[in-house]
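First, one chain by itself: the form predicted on its own, in structure tokens.
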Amino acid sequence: MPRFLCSLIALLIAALAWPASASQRAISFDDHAIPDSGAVALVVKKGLPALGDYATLDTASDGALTRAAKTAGFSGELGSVLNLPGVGGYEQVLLIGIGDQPLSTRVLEDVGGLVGQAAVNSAAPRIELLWPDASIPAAGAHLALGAALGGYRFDQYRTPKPDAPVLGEGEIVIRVADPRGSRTAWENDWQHVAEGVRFARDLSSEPGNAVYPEIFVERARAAFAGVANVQIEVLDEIQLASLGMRSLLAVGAGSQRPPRLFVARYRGAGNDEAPFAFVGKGITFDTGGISLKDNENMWRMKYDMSGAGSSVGALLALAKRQAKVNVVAVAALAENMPSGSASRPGDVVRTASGKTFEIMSTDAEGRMVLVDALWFVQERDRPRAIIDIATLTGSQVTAVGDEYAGLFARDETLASLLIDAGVASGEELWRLPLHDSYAKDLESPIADLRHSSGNRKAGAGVGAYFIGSWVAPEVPWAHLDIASMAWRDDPALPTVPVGASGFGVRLFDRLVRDHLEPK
């Protein structure tokens, strides 16, 4: 069968299976007030002191919150929770514990996400979350931002069982003391990045029969429907073949799902003002091709696509918030799949820009995609600084582990301004050596560069040279790999599921918010 027609049939497929997305309770915002009955959240701090929305309760109960937060165990430990059910006249009581720190929007994303995972078990139709303290501005829409991150949930697949009860749906109610301000935030803003994460977190769940690069792309553009000041350019494989982008078509060679590059392009600063790129990696399933990977846990590679999910769903959440700021995203889109047409290891590829390497390895293919999709951008539209991201390596799982993606950088100033937003939003980073030695593990005899050193010394930091070689010294570049980050394995953080993270819209968003937007 030919290849265009298979691809036309998979898309067929794939628009009459494409499932719902899964309820999430909706989000409202009240006067701070406590209910006389119903399921209720509220905050405690370290030692269960008599306080506030917890005092007041406490009283009304008889003392039965301490009795029963004493019995469990409970004392208010940071990002602790405690489910009480029919406790003094109430279906449910949420004790979320804030420790003894003093409070920050991180802390207040912390409390909505942990209500928020709390919520997708409760059957309570109606869940209260009371915040007194009003020293944060707006707080119920960060609030709102955790509670939707934290109410994540991917579902689709899975088939109702009969008669079982109905859990995660209603609605939360954030009783504040700013409702008005707090829902203006919420609608106008910080809902929008929620948006932008789910957006994310969906393309990484999804199986890779369900999404590959034409689907990333008709998403993308339903995501996009509508959105001010965004235009979309998409290039097939005949017009990557045009502008002589082998290498992101070595990768998706010996796949029937042809490859794409997906550029979006937001301006909200005007078009004088150049643009900052986003560049992410969109490997919607890596098989490792002709360099099979061993199948133990291959079925994660699904979200291989992390990057460019992250990057894409950043620019929605920057467009649809009117962030006043230009950015492009780009979408490195291929399926790295073994077949007589497949790449191999030994085989030598011109990129777009001329320059050549020999490919080391067919399961290093994130590096591969990027360098042609980091020529184009430079090349059309001259970016301000560039910042691409990347499940790219094992190496930085070793290195890190699971609590920070790692970060390079050539430019001392963009390093600074990532590391802070990482903070900020909660997606922190660590910065990793990108060493001149590196140079030469990537000498190749036949071609200009190999491209991995064939040992495992500093896998991460030599994947990043690799990838820097592409860019021009001049240009602010900083590259993310997040490999460890992209998915999220047991036990959840407040704001973020088991599961895809969606990590880096957040990150970027903080970035843009807190250091590029005009004040």
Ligand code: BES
Second form
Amino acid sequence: MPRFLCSLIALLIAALAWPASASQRAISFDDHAIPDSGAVALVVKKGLPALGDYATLDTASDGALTRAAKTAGFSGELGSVLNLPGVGGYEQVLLIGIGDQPLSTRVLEDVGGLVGQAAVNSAAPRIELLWPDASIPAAGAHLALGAALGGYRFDQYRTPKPDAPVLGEGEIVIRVADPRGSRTAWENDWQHVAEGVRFARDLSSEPGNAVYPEIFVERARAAFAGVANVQIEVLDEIQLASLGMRSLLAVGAGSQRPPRLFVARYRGAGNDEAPFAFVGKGITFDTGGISLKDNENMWRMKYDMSGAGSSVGALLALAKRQAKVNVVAVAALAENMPSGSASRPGDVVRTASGKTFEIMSTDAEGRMVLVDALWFVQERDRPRAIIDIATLTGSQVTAVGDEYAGLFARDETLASLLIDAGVASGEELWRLPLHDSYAKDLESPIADLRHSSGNRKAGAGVGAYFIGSWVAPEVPWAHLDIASMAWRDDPALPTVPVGASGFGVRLFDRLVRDHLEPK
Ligand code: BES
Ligand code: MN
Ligand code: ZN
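Give me the form predicted together with the named molecule now, not the form predicted on its own.
Below: every chain and molecule of the assembly, starting with the one above.
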């Protein structure tokens, strides 16, 4: 059988085998009123002051809520939750601590997230979240965003146990002062952000045997079906070769699964404006190649395509919410495997730009796929700014841990807009240096550059510097190293369950929403 037929059939089988997307509780909105039975979630301030719904329900239950809270040592601290099954006439009462700091959309999202997480482990068919405060417009939409993000689970590969109670199914009703405004803001806007995050999380959670470059492309195509003003372009290995993208091809050379370049272009601001570009590292599995990783944490490298998932997920969110902006998202997709056809340390690679580099370790593959993708997007789209996003280095994990992604930028304005969007979205960035001395570390005796320094100094910065060498100096550019942020280890955050985080989607959405879209 011809090879292309074989791969076509394999693709069809893979497509048919896709599990249905994970179940999540439906979200609806209603007036703020206290139901007299069922499952309710209510907020409590620090120190348990007798205020609002908490006071009403506490009185109605003869002080049962305060007694339970005191016994459990629950004091309403921000981010704390007390789960009380069977209080008075209620199946379940959830007390959500909100501390005593000023309210913000971030606090709302965390409250929603805590309810979403608690709802995963509840058999109550309907959980009602009570939010009496009317000071933040469309508060319900932010509660809903949090609930959708916190209630995310990836359970495609688990077989349900026949006799176990059904947990995490049903709905979450958000009871707010402006249910109509909240519903509109959710349906027209924030629900699409949640969907972009879910897209990114699903792909990062999928194992390497399920998602390889061609499947990433199929999943992305399916997600964009019917979405207006989006054009998709996919380059296969033959097209990549004819464009001279040998750096991307060199990473995929050891794998049975050919590389791809996936490009999605969204026009929400007419045909004249140059787009912003989000370029993501899309290594569907990173063994290290010939510079093989050791086994201990290798399983994690299924999420080495998280940057690609987030750049495409962000564009999905922007297109679905019809943001007034032009954006191009590029996913540089390859699988990094060792084999007789794999690249070796010491190999010299000519990139599509014509510039050459020497491979120091085949485990520094992220920068290799990114530089060809960066060349491509600059040639084709002439972007007004470029942000690349990548699980690039262990060095970033060491430097900033799992509170921040690393930000490297040559452009002060872009850097400060990104930091600001990080705070507003809760996906925070910490800026790290891009020192000119890194150029010396990247000198090669045989090629224009070498692709890493071979010592352990400033590894994240040297990687960023290499990538930046492929971006024209006049183009505002930033690089995000999300190695530590793409996967959340225990403990969960309110809006980030343990596992794939989708880090970057909310950040990019906020960047566009707060700074790039016309007001
Ligand atoms: N994908 C890894 C980086 C990574 C590490 C991501 C931990 C997430 C968690 C990347 O391809 C890699 O292997 N980087 C090397 C670069 C080095 C060889 C210059 C690293 O950080 O060791
Ligand atoms: Mn690697
Ligand atoms: Zn990698």
